[in-house]
Structure formats: structure tokens, C-alpha cells
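Encoded as C-alpha cells, the following chain is the form predicted alone, with no partner shown.
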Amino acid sequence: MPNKYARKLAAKLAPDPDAFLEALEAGRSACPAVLWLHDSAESPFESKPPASWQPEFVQAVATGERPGRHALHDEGAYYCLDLSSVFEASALCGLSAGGMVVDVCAAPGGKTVFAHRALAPERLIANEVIGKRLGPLTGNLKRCKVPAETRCADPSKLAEELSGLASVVLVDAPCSGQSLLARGQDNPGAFHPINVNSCANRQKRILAESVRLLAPGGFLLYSTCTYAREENEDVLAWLLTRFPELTAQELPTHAAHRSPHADFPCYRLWPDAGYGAGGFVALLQHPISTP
């Protein structure tokens, strides 16, 4: 059963309390969907029908699907994800990237191959400040084909070298990882007060210095796997508070799930909502200098 703290969420923020709950007790709101790399490719999978924000290039897969495990999977030829992380990643489309896209937090690339199909930037950059978690980041951008430059590098460093370059970031923040319960995992203490306000501190100093990297113009996507407020909603009222000149972006293909906690456009997506596991995002936009 889902503890006090997730309980207390569910009353606080969900729309449907129940059914968030009875979600995360049945760890089952996984949702497949694979990423194409190429137009041409023909699926051998049965599809879902597409979500309003569904880009032509994701296919969201029956249940009982298993693209991991096709061959076309290790040829490189479409990246597997959960539909809610095309979720948060279907903010980029429709921008154009121009020059430089950096990844703050790539690993393991899912959002790093969205954006290259995508925006088909100039140079893509892929950072992870965790060591162990570059080797599976660099191996996924390798069998995608995907030529991204891999970095190791804490946000503040990055932010020291390439600052002002970077016409979009993304940061899909570390963070207390609550919807891993709804795919079915284990992650214990997930909803504790002090787990969840230890994450937003840290997601607060990576968007700081990733605030840094934007070139005039650039757009800020930021996103999480989770539900608490103080790492989504709170987190961005800090940030344009800190920030002021940034503004956060209407996305009018997420218009049915915007986030009624937050005077500015922001989206979350429940577990029980069909499409995933959940979790949030909100894109924001560094002003256009004047001469």
C-alpha cells in the first residue's frame, strides 16, 4: 500500500486521488513506446492511438509489446522509452535549435535522441555528471547513431565553457523518482519529506548554472519523473523568482494537462491518466537581446 506520505500527496494534488493511489499499488502504468530514428521505418509493432502531443515520429505500443527485444532494437533503429517521457520531451518540437543543444542530465539518452530527431541541431551535447551512468548514456547515442559529444562534467563547469552558446537546454532533473513505483520498482522512501526536499535543493543549483548556458532567445525545458510539488511546481516558482527575465511557455498541446499548482504554465501527467508513468515539464525561454 502506498504510505502516509503518498496518501497525503494524493489529497493535495491529484485529481483523482483514488486513482493515483490504486496506480501506484498496481505498478503497472508503464506504457512502451519507441522513438523512430528514420521516416522510412515500417513498424512491426501494434500501435496505441497517438496522445495531442504525440510527435509522428514516437509510436506508442500495445501492451504485451516487447521492442527491447527486437532486432531492429539492436540495430539502432528506434529508442525505447516510456510515453511519459515523450511527454516531457514533445515540449522541443516545434522549436528550432539553430546552433547548440546541451543535455544537462543526459543519461541514459532517451532525451538526448529526442532532441537529435528532433531539432537536428548543429552540435548536441550530452552531459552526465555520474560516472557510472556514462557508459550505458554513451552506448545508447552509439547503437542510435546518434553524434552527440559525451560529457562528464558537473553544471557548473559545463555552464564555465560553454556559456551563453546553448539555444536549448535540458534538464531532466535528478529527482526522488515517485512514478518508478507506478512502472512496478521498488524505491523506497520516495515520498519522505526529507528525500523529496533534498532532491528539489539539488535540481535548484542544476538549474541555476544551466540558466548559464542559454544563448539570447534559448529555451530552458525542465523536467521530472515525479509528483511532489516542491520538485515541480516549486522548484520553477524559485527559479523565475531567481531568474526573472525568463518566461515559462503556453504549450498548447499539453493544454488538457496543465498544472492547476502554479500561476504559470507548467504540465503534469498522472499515472492513471494512461499515457505512462507520469511526471512533469515546462519550458521556458531566455529573453532576445536588443541591440
Second form
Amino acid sequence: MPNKYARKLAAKLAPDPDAFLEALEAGRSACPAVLWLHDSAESPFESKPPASWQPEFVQAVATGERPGRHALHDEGAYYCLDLSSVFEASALCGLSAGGMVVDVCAAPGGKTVFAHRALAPERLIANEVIGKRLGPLTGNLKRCKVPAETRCADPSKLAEELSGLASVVLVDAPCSGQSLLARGQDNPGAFHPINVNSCANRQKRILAESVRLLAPGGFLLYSTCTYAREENEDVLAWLLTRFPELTAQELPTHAAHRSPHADFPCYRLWPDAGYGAGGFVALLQHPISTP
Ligand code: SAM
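For comparison with the form predicted alone, kindly provide the form predicted together with S-adenosylmethionine (SAM).
Next comes the full complex, and the chain you just saw is listed first.
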């Protein structure tokens, strides 16, 4: 039974509070998808109908398929992820990266692989600050033959090294992970205000450093896999006040999921929508030239 904090969040934010709470309780919202690394690949899996924001190189697979156990997985033909991660990352589709892409919070590598596939940047940097998470990251990039450089640096150090150089920066932030419950995983304290606030403060610190990486005209993607407004719309409202030169971008492919909880464009996926466990995404642009 979702706790009082989850019920409070549902009442305040969810378009269908009962359906949201049922999805949390049932823990069956995960929706496996595969990101194909090559156009020519032939899928052995049955598909689900694609979402409006789903790129052609991603296949949502039918219930019962186990793509993580297929030999093609070990051969690096694809990367497995939840469809809600695709919802977040597909905000990148349509950008032409050209230069450098920096994934600030990269492990285990889903968004880095997505950025490689969607943008084919000249230079791709996958950073992970927690040393023990670097192994899975490098392992996945190697398996999928993604030519990324890896780093293990605090965002402040990364910003010193690569200041003003990135045409695209990804901040798939560490968060309270409330959507893990909708996947049937345990996450005690995910809705507790102390946890939510400490995550929000960490997200602000990471974002403030990550903005320094942006080249003129560069894009910053911010995403989480949590539902709390404090970690989503409120973090971005803070960022847009601190850096008023940034502008939040409309994403026409995501229009049906536009958040009503902000006066700038940002997008929410709920776990009862049928596209995975849920998440949040916004795309911000740095001005082409500063006055
Ligand atoms: N982008 C990854 C993907 O798609 O596979 C998932 C990233 S996960 C949501 C967030 C990552 O941020 C974790 O790997 C975590 O170790 C890292 N992280 C934790 N604290 C951090 C900090 N203070 N600065 C930067 N990254 C941090």
C-alpha cells in the first residue's frame, strides 16, 4: 500500500491519482525496450505499437520477451532499457550535435548509448562520479561498441576541464527513484520529504556545474525517474532563475505529456500511461551569443 507521502503526491500532481497509486502498488509498469545499434538489424522480438516520441531505432517489445537473455544482447546488437528512459532520451532526437556530447551522470550507460545512436557526435564523453559504477558503464559501452571516452569526475571538475565546449550535455540526475516502485522494486523512503529535498539539492549542484559545460547555442537535457515536483519542475524553475539566459524548449513529440505544474515546457510520463515506469524530461538551450 503506497504510504501517506505517495498518496499526498498523487492527490497534488497525478492526472489520475487512483490509477497512479494502483500502478505503484502493482509494480508491473516496466515496459522493456531495445535500442538497436544498427539500422540493418532484424529483430527476433514481437513489438508493441510505437509511441509518438519513440525513434525508429527503438523497439518496445511485447510482454514475455526477454531481450536481455538473447545471444544478440551479448553480441552488442542492442541495449536494453525501460521505455520511460526512451521517453526522456528522445528529447535529443532532432538535435544535430556535431561537436561534443557530455553525459554527466552516465552509468550504466543507457543515455550515452542513446546519444551515440541519435546524434553520432564527434566526441562523446561518459562521466560517472561513483568509481564502482564505472565498470558496468565501460562494460556496456564496450559491448555496444560505442566510441565514448569515460571519466570518473565530480561535475565541478568536469566543468573545469571542458568549460564551454559541449554542444549537448545530459544530466540524467540521481534522484529519489520513486518509479522503481512501479517496476516492482523496493525503494524505502523514496517519497519521504527529507530524501526528496536532499536529492533536489544535489540535482541543483550538478545542474549548476553542468551549465558551465555548454557551448554557445548548446542544449542541456535534464531527466529523472521520479515523480516529485521538488526534483523536477521546481529544480528547473530554480535553474531558470539562476541562469535566465537558458530557455526551455517545446518538444512537439512529447506535447501530450506536457507538465501542467510549470509555466515553461517540461514533460512527465506517469506509470499508468502504458509506456514504462515513468519519468520527467526537459530540454534547455543556452543562447547562441551572450549579450
Ligand atoms: N544515465 C544513466 C543511464 O541512462 O543509464 C543513469 C544515470 S542514474 C539515474 C544517475 C547517476 O548519477 C548514477 O550513476 C549515480 O552514480 C550518479 N551520481 C550520483 N551522485 C552524483 C553526483 N553528485 N554527481 C554526478 N553524478 C552522480
